[in-house]
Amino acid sequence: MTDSVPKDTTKLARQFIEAIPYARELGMNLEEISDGRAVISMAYNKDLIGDPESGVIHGGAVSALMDTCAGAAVMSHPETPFSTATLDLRIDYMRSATPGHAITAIAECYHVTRTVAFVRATTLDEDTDRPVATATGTFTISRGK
């Protein structure tokens, strides 16, 4: 008896991201996904501003982008799940994203156990030498029967 279901992980992860209503509302765009790595961008949107004086995007939108990208990385990993959910996501905000510019999250699922996947993520804007935020997270693994 096997504890996993053969699947096209990339196709499933892409469908998952594209079906999430909040991802659509935030303007997330899946740029790349394969073998435990995902890249998702989010265009600058005045509706997401957290500080009206500076025009900086709210940290909650950055957090949602990183969580979604990390989950996509887990789902695209060759050894992982039919589905996943966030157990823990620790985000370090390094600086404000530059107003008027898109931000991009890059996530890598670097280790998988029977029940948990481990992920690192970085969010960048046009200044790719200085991250906007970094994150580490753990995600559940739900294997199909």
The other form holds:
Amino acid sequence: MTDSVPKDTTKLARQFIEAIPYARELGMNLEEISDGRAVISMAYNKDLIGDPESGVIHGGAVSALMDTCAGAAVMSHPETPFSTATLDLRIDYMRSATPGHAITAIAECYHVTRTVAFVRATTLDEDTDRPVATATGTFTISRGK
Amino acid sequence: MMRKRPEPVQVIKQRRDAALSSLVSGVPFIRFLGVQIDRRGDELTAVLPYDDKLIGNPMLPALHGGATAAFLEITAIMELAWAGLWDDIEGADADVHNDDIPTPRMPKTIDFTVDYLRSGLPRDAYARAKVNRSGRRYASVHVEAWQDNRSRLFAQATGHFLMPSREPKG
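Please give the corresponding structure for the form predicted in complex with the partner chain, as opposed to the form predicted alone shown earlier.
What follows is the entire complex, opening with the chain shown before.
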């Protein structure tokens, strides 16, 4: 086995993720990306509140974070020729994210075929022992023409 | 037996619209996405007006999968909360006037599975939810979203929700 060399895909993926309008709008920050793994954080923001009484952010904001993080993981995979789209994403919400705290998603592309990438993701807040949510997803691998 | 005289249509409309707007306007994330909800009788249609900030792939361009998922989840939760409110304000034993609309109780998402059927175009999107099962504790909801053509869905989703506990009627 050879050491994995940072691929062009990683750099391209980083540039691409950082340019996504919706990810910027929600305040996502790409922390790590390489070889089919990505870490993205998102600061607490009052605009994202889903339950006004508790101040807990909306599940839809957590979904966006995990979808983006999973997509980033796929794009950074050495086998992925750059472009991808979500086919299916299942999210399990274990508990509410603590109001006022940032959340972080970690996604890993655990299997890649010629046409599909399979990804798992976990979202944590400051209590890193108990996940806020987990997701499993499938993503397309576009090889172009 | 005397039947109760039906309320004037304006009174009913005003009460229903006030109940719906209290449901929608209280949630910052719905405002952030710009989702609006149309009502015809008790049927709701959620509308996601197109905005450049919703883009996930600037090269195509296509709506962000996360924006689509959020739109579907909002639609599902609003449908469930609305069904609960509807029973409170229009149900057989409801005795509600326009000035005392009950506070909506929000369901919590347990899981949500989104099926992306085609890429979301830079256009307005629409969604309708159907509550397939609503029990005392859990509910199962299916949502469909389309653009331009109702029979060509661009995404659909199914989710389970934890229903808020009902206070005993007193």
